[in-house]
Structures are given as C-alpha cells and as structure tokens.
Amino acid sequence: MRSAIIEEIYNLMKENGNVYFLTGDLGYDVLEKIEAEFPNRFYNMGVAEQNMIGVASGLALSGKKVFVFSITPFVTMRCYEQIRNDVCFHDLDITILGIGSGLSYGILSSTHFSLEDIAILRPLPNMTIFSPVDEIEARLGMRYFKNHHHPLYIRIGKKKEEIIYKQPYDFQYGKGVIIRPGKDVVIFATGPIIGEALSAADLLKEKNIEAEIINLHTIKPLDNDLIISESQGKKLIITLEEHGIIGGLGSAVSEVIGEYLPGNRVMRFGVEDKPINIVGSQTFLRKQFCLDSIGIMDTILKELKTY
C-alpha cells in the first residue's frame, strides 16, 4: 500500500509543478524516484516533526500542495498544535501520510503503535481521514484526492497487505462499501484489518450466521446513511478497527447509532484502554487482542447467544 501510494504521488508530482513532498527522515526504498526527479520540490526535514508540518504549512499558504511522511504517532501525536492551530484552522491543502497503522510497527513496542491517531484526529475542522483497505483502494483515492484541496489524514499500512479487492471499483468520497452481504449481523470495519473481518465471516457461516461486512474508507466524513440502512434489522451491530477501543471508528459509529438508531448496541472490535507491555509481530498482537478472525468470531457467537 505505501509503494502504491508513493507511486501516485510521483505521478502527481509529474504532471503538477506545485507539489511538493517533505519526509521526517524516513521513505527510504520508497522515496528515492521523488528525491532524485524533484530535488527542489523534495525535503527532507530530518527528525523535526512540528518544524516539518510549520514547513508544510508555509508551503501551502504560498499556494502549494504539499505532502508529509513519516511514522503514524510521530507526524500526528508530536505535532498535534501544529496540525490543528495552522493546518485545520486555515484549511490548507496539506496531506498527512501516516505510515505504520495499528499495529504493523508491533515489533517496535508502544512507542510506534498507531492506536490513537483518528480519535485525536477526528474532532478537527476541515480534516478528512482516508484509511484504505489495500492497494487498491489506496490507489483509487489518492486519484481522487489529487483534487482534494483542504487538510488530510491518510492513515496507512506498512507495506504487503493483503488485496482485498480484485479490480477497481467507483470510489466515492466520503461513501462506505458493502463488501459481502448479510442478513443476520453486520460488521463496520476500516483499513487492512477487513481481511480478518472476511475471514470471521467465513467461519460464521459455518455456524450458520451470516455477517455483512462493510468498509468505511473515509472515516471522516462517515457514511452516516449507509450505517443507518445497513443497521436496521440486523441481531448485532459491529465495529472493527487496528485502533484503541475509546474515540476511533467504534465511537464514530455509536455516535451514529445513537443518534439515529435508539436502543440498539453496538460491539467495538479495538485495543483494549491500558498501556500495552508486549511486542511481537502484527499477527501476533491482533491474536492477543482478539482482533483476528478466530477471536472475532468467539467473541461475536457468545454475544450473540445472550440474545
């Protein structure tokens, strides 16, 4: 996914001189083709996350478009004043590559987790934050955001995710995708992390219950509409995210359900709300916090026998 969407932006920077890219001293194997073809539209601003994003920043005012890159918790968390009082308030062209979502830096500890990153994010005017499911669909709406003037938040794998579309399909911003139907529980899930939800599915229908699996890509703005019209009439409501229980793409959804559909529960699939004191593989923490498709599967039929 990270290749695909570098790919893009060269493609981009190809056909546009007003773009300009700046890394926190990271890319390398990706970001040389950009570097070596645009030395005076490439930056690289070393370990300086906050000076980075006032670049950025600069940048943009004077009418450019400009991308940064670097580590999920490193270009949010550590410049968050800078993302909201000069890049959100003043509603500049600015895209923000978060790279290492969830838990794909697992071997790295907590420092590189990438668990709060859209719920720190979400609550800012003018943000937008896309969070594709595979190459794909990173490729789909980076061709559609070459067009997307305002602040963005794209928050990205780490590389070798699994393809879970076969071809392209009509991307539309801002509107969710219904992977595979269902009639009997429905799952809204977001970045790779839809290849276990598919797998989950799988092993339910064994059990005789059918999951409807639905990707919402662009978490903000939400596909309210789709969450109300697929939640309806359905036994549980689901959400399922690489992403801190508290604040992410669960608390989105509720917020919907809530609003609009009184009374019904909503299960979040998310990390666990305490500091977390293991590292391993991305395979092996997802097991760990039931985030795989076996844990997802358990957990959702003992859910459901209490109904």
The other form holds:
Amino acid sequence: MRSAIIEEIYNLMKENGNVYFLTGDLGYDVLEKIEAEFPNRFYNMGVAEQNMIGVASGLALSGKKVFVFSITPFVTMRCYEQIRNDVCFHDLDITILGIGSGLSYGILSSTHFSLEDIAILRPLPNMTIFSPVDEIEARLGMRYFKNHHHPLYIRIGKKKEEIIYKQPYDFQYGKGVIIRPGKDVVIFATGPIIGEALSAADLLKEKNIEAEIINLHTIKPLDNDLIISESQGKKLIITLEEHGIIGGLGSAVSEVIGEYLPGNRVMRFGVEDKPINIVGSQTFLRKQFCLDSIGIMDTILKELKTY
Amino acid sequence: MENNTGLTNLAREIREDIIAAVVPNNSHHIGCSLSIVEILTYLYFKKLRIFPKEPKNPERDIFILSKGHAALALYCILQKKGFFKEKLLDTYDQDNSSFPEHASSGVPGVELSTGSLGHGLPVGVGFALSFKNDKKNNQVTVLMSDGELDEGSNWEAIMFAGQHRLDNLTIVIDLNGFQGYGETKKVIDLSPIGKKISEFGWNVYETDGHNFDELTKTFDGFEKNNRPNCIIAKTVKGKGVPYFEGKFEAHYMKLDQETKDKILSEL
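What would you give as the form predicted together with the partner chain, now that the form predicted alone is on the page?
To see the whole picture, the full complex is given below, headed by that same chain.
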C-alpha cells in the first residue's frame, strides 16, 4: 500500500510542478525515485517534525500542495499543535502520510504503533481522514484527492497488505462501501483489518449467521446515512479497527448510533486501553487482542448467545 | 543618515492607537505591543513591499508576527497602512470582534494566526523556501520574542534555514528580557543568543530596536553571503509609556479608564 501511494504521488509530481514532498528522515527504499527526479521539491527535513509541519504550512500558504511523510506517531503526535493551528485552522493543502497503521510495526514495539491517531485527528476542523483497505483503494483515493485542497491524513499500512478489491470500483469521498451483504449482524470496519472481518464472516456463515461487512474508508467525514440504514434491523452492530478502543472508528460510529438510533448497543473491536508490553508479528498481535478472524467470530457468537 | 522624524511621529501615533484601542480593565499584552512599535513602523513604512488594497498580492513580502500576543501593535500598523477601514479596531477585545488579542489571519494583512509560541518561524521558512525555489524576490521577515526561543521548534527551523542558506529570510528577535513568568536570564539564559544562532550558519546583527537610524543601518547592511539574517533588537518592554516601561508585569497589567485617559493626554 505504501509503495502504491508513493507511486501515485510520483505521478502527480510529474504532472504538477507545484507539488512538494517532505520527509522526517524516513523512507529508505521507498522515496529514492522522488528524491532523484524532483530535487527541488523533495526535502529531507531531518528528525524535526514540528519544523516539517511548519515548513509545509509556509509552502502551502504560498500556493503549493504538500505531502509530509513519516511513521504515524512522529508525524501526528510530535507536531500535533502545528497540525491544529497551522494546517487545520488555516485550512491548508497538506496531506499527512502516516506510515504503519495500527500494529503493523509489530516487532518494533509500542513507540511505533499507531493506536491513537484517529482519536486525535478526528476533532480537528477541516481535517479529512482516509483509511484505505488495500493498494487498489489507496490508488483510487490518491487519484480523487489530487483535487482536494484541504488538510488530509492518510492512514497507511506498511507493505504486503491483503488485497480485498480485485479491481477498481467507483470510489466516492465520504461514502462507505458494502463489501459483503448479510442480514443478521453488521460490521463497520476500516483499513487492512477488513480482511479479518471477511474471514470472520465466512466462519460465521458456517454457523448460519450472516454478517454484513461495510468498509468505511473515510472516517471523517463519516457516512452517517449508510451507518444508519445498515444498522437498522440487525441483531448486533459491530465496529472493527486496528486502533485503540477509545476515540477511533468505534467511537465515531457510536456517536452516530447514539444520536440517530438510540437504544442500540454497539460492540467495539479495538486494542484495549493499556500500555502494550509485548511485541510480535502483526498477525500474532491481532490474535492477542482478539482482532483476528477467529477471535472476532468467537466474541460475536458469545455476544449473540446472551440475546 | 536620512531624517527619520516622519517615522518617529508615526511611532508616537501608533502608541496612541494602541492605548486608545485598549478596553479598560480588560485588555492585557500592552507592554509587549509597545516594545515592537519602532520595529513594525520601520518595516511597514520603509522596508516591506506590501499592497494594502490587495493584501494577498503574490508579489508581497511576508511578515509573520510569531509573538502573536503583540497583535494589537500589528493591527494598529495595518490600520494606519489602510488594510482595513479604521473603525474596525473600535471592536478590539470586545464580544464578537474580528480582532482577537492574539494575531488572527482573519484580519486583512495578517499572514498567520499565532498565539502559541514557536510556530511563526517554521512557517516563515516554508515561505522562504518556496520563493527561493521559484526564483522570486519576495522577502520573509519573522518577528519573535526572546522568551519564545525556549521552544525547540524554533531551533529546528534555525538549523534548517542555515543548512539551506535561505538568504531571503530575516528574523527579528525582540529582546526585551522578560518572558511569561520571569526574567529571561533567570528562566532559561540563552545569552549569547547571537553566537548560538550564527553557529548554525546565520548572519547576526545587534541593534537598538527603538532607534530608526540603527534599524535602517542594520537592515540595509546585510552581508550578501547566502545566509539567513537575524537581527537582535534590544528593546524595553512597555517602551514609550512610563506606566508600563521596563516592567515585567507590563505583559499582564490592565488599564482603568482614568489611567488610559492620562496616558493618552501625555502621549
């Protein structure tokens, strides 16, 4: 997914001389082509994220379209006030490329995980949050956002994510996608972890439970209409994300349900609210937090039995 | 040396405007506005290429007030230059005003909303980089406070600007010796500031921030060596109004109606 997005940006930089790319001293084996071809529009800002966002803002205020790149916590938390005051309050054409969504930096440990990014970026005015499921959707989004001139955060995995879409589809800004119909329960999910939801739905089908899977690739603005329409008549409303349980997609969907369909319970899958002291592959870590297909299935079955 | 009487008179008028705009018993940040009057007067009436009727003209020089708490002085200057109708400032610091106490880019002529310190310089660096790459002559000036230099973001920006030789960028440090909760030399003593900044590849000049002859000489005397420029302007907090002059509390002190009237009659 990361390489696909970088390739789309490379193409954009080729056709538009107004596009800048800034990195916080990361991007080995990914950014070399952009650096070589656009030396006056590519800058390694050093390990200095506050300045990176400030410089991006000055560039954008002078009419440039700017991409900033780093590992998610570094490019969102370290420089959060710059994103709030300089980028969002001034509604600038800056795209934050956050690498390593959720637990994808598995063995690098919790300093590199991104489990709070949606929670902190969602309240910022003018901010859009795009969380693609796979390479195909990432490319569709990048092509759409070429003409989006406002703050944008892209929640990017790392590499070799499972391919969910076999071919391009009609991508629409702020509109969720039903990727698997089902009448019993609905799972609203975002990002590459949708793969686990689809496998869980296969397992649930064997138990005669039909799970509808909805891909909410844009977390802000959120597709309220789709959330409301697909939640009605379901035995269970579920959210799934590779993000902390507080403040992410689960919270966002709960706000909509609380407001428009009060009285319905929302069951949120996410990483528990505790420091993480274990490491391992992304697959291993998902299992630890019940975010793998079997964990998801088991938890849903248990929940349905209590009804 | 040319005669700067005109600028001196303007500076006095700006001080009058500052005091006049103050809402009795409400407004603060008066002392820090008074200390930058000469610097702003010099920049806006002599140095910067600006277009009051077209504030966003692409040929304009960029000025960023990074010490956003001194916005009142900037608003008074912009008013005097005709960026907006004079009456607007009658609402300063009042309910539903478009003139907040910290600089707002909603005001014509204000490039960047500031208030949290350490934001202006990185943004100024971005402007300077953009102009340099586009081979444009626009100059970028950022006015900062000395206390503000505690923020690490400034040093990130200082290092980057030195590395990339952004000679179209100038910072002016308003060295009034006070910061939010004490004297700068007692909180974090950065002296000699000039030496620290010059080590990162900048030209550094020291000047009297209230003296137009010195300001002119300094701004006109930049070396042409592809380095960014830093002017350390020694100033007095609350300058020009004895009620505030030289006092740490001038950052927070308010005026009652009687004192306000007295100051105005003396100016």
